[in-house]
Amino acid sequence: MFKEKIVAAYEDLADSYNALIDHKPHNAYYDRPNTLKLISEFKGIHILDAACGPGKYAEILMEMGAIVTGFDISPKMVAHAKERNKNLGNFFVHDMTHPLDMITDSSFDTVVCALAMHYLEDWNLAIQEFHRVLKPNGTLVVSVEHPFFEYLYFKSKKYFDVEPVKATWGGFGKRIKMHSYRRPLNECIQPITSNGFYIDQLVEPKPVPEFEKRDPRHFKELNEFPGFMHIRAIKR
């Protein structure tokens, strides 16, 4: 039932999410610039956009010369990704709790997974599959909600547990109950380092100046305490 609630929320949110994603501050001026900084090459590079949403990352990556394949668990999000990118790229529906059987080994130079891993209770299978589909020395770039922020936000009493949590989102035009999993820092690191990667960079990002023009309150907060965390890992 937990997964079904996540899918239902994104199906309900897909249209407004797609309409707002270009300039939604936390996405456009906090997550995306800091994630893109961790991708060292674009032109001619094969990139897997895991949990691609409405295809905004794919749009940017292809504009920079990358060859992009993307998937998402939400059929409506995949439909938006296809429409946004006008038949460029390859997009399909897929659930990260299942193997990427449709993708052969060593197919991609880079895997990007932005703000999606917290919907998985167990990261191991997804990380193993990212490792499998990456070429030797391939790069995994992940952004997640910062574990310290989540611990405080959800008023958890069990820091070391991976626990289901829920929040009400109001920033996409309607109020949506969103379910996810809160986890400690170790549970963000260990599944990566235990499944064939070494961590090259771990970034506690700050928003870019454009954020302040659209949301000065959160701009100030994010310059005082991180909301997200970004990791770049290299396939060993």
Ligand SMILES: C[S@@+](CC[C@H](N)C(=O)[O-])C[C@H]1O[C@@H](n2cnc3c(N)ncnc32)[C@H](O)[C@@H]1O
The other form holds:
Amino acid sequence: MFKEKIVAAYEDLADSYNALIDHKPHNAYYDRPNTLKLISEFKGIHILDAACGPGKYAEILMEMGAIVTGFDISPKMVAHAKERNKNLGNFFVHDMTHPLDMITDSSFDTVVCALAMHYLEDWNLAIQEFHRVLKPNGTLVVSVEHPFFEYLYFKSKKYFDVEPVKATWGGFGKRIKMHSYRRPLNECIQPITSNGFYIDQLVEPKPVPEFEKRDPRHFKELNEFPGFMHIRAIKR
Ligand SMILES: C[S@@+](CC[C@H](N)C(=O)[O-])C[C@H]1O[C@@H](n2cnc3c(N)ncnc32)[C@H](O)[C@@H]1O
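Alternative state: the form predicted in complex with the named molecule, after the form predicted alone:
The next block holds the full complex; its first chain is the one shown before.
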């Protein structure tokens, strides 16, 4: 099944992902600075890190004074998140296509979901759950692969469809087949606005200068065409 393939890929990738995540250019100098810019408060703020991977976001958020809970579908990623953050934070295995039954209503100020929504065919339940666990006026910050980038990269002929796609990743030290879903822009916006949020920022990011020193070719490409897209939404 599609989901099992995604989990197997991340279980296989978890050790090298954890080893490289601090400085991997697309994460450290493109996704993270642009996502973190959309979070306005950290100190004493309760943040849910949805699909937390090896806990690098959690590490940064806790250094900035936030109280972080994180989950991920990959047990190995969760083990890395716990190890990286020692006794800080609360991390558990969870598949965000299922309800977050272990979390009470209105318990978080912010939910961050970085580079993971494209593993879900249908975003609605996850967004509904993010809405439920957020306090009134709470903030949801999501980063995803840019729908226009994916449309071109996967050579789609059906822009308006949500399509299962597959890519070979080589950037984490081993070659991995990664499955995900590409979707049109509207399918990134509508599940958010029709489930109780208004979008107050949509960012087509640029890489920060450090990216250029590590990967000049992609730095140039990302200054000409976006690879990711960042959305900040507020609970109505
Ligand atoms: C590209 S990584 C991003 C990790 C982390 N957010 C970061 O930016 O460093 C995507 C993560 O999504 C997780 N993931 C994929 N499908 C998921 C699901 N249905 N529920 C929870 N996590 C999922 C993967 O296991 C992986 O750790």
